[in-house]
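Read the single chain below, which is given as structure tokens and is the form predicted on its own.
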Amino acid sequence: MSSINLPVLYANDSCPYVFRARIALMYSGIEVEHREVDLDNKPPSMLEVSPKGTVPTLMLSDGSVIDESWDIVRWAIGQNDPENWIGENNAALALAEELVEKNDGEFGEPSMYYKFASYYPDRDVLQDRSDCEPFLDELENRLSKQPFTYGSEISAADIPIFPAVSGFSKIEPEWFADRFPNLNKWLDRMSASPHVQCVKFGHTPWKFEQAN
């Protein structure tokens, strides 16, 4: 297929709402023309079809725009989905909407002021961590008992909090190994999937025709 006719997605490597996307366009087998955006100088093309100038953006060939991480996975997803990843009845889906919900919400905030505390050195890093505490252990608990958050398979659930649940782990993972057990072995087990291991990053950032 000519990249053409290709939906573009405007992407940062660094992004975990990026990384989110990537692994279900992948999954779900949708080329795409890949355009790494450098945050600081963001492409005019990007801003005249998503305004709020945010990654992942996906401009679809009809030219149609999708500019929140979590509607590209469902779009993804809806496209092709081989593994059944939304579950019977859709209810891998539906534990994906309510984990989705807090990962970006309750846990999103503290998560960032807590992997950046040196970017905030009037924030309490240990509250901020603690406020980060009572998601993981909803997680943690759910994980006690099968391998991934819906079940025995990776599903629609796993995906979307990955990212964010992996960067968070790097911070201080002697600490986060011993308090979150079965999320560590959970994260171990979502990178070694095919899925994770598929997506790569080091992209370029995208050349465009700078504006007069």
Ligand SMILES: N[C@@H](CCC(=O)N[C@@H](CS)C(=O)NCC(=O)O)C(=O)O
The other form holds:
Amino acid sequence: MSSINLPVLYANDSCPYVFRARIALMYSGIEVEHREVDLDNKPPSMLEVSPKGTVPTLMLSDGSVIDESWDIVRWAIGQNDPENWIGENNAALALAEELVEKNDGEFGEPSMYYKFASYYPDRDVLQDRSDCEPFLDELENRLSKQPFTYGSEISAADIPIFPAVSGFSKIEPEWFADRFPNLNKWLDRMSASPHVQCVKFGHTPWKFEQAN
Ligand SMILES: N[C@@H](CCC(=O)N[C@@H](CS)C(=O)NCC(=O)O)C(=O)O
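Let's see the other form, the form predicted in complex with the ligand, since the form predicted on its own is already up.
Let's see the whole complex now, leading with the same chain.
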């Protein structure tokens, strides 16, 4: 199949930021050419368009480049938003902005140390886990009142936080389910949703030498 006019997505199956972007691209019906990147051997064509060298990087057919996952989500939803994920007067989008900032900021760093604790034997893993809890408590509180972060339906506010929170929950699943019962139920609802189910993994690395 020729993919000559499709946007190109430089991606990696294990990256939560890529997962975030791919949920939105699928939702908006935007087909892409998926190029699975080995992060230890990045393709020169990706570094040329985005020297910071992170995935996801989306190169559009007109040559423009979006190299931040949340920007890809916003762009995709801006193209096509069939279930009104942005919400009334963009309210779900505004909540999403707030949650992304916390997810990628105050939660992002300690959750990375917690997840990869074996690489950081000198760190206090319980302290790292505990530094993640204020963000998760905020979500737990929201989800004790409604099934999704913005309200009764899935929205733009659920998508960007799902991959990292899901990854976190799998480190100590029993502790997590006990500590954050409503958030845990939300993870089950999200995982079962067609918007998440349709994102497939298991890509083989893109062979850029041949393809270039
Ligand atoms: N703020 C970026 C973060 C993306 C990011 O950090 N991706 C990681 C993989 S999960 C990456 O590409 N790291 C570069 C590397 O490992 O060299 C976004 O939201 O797109």
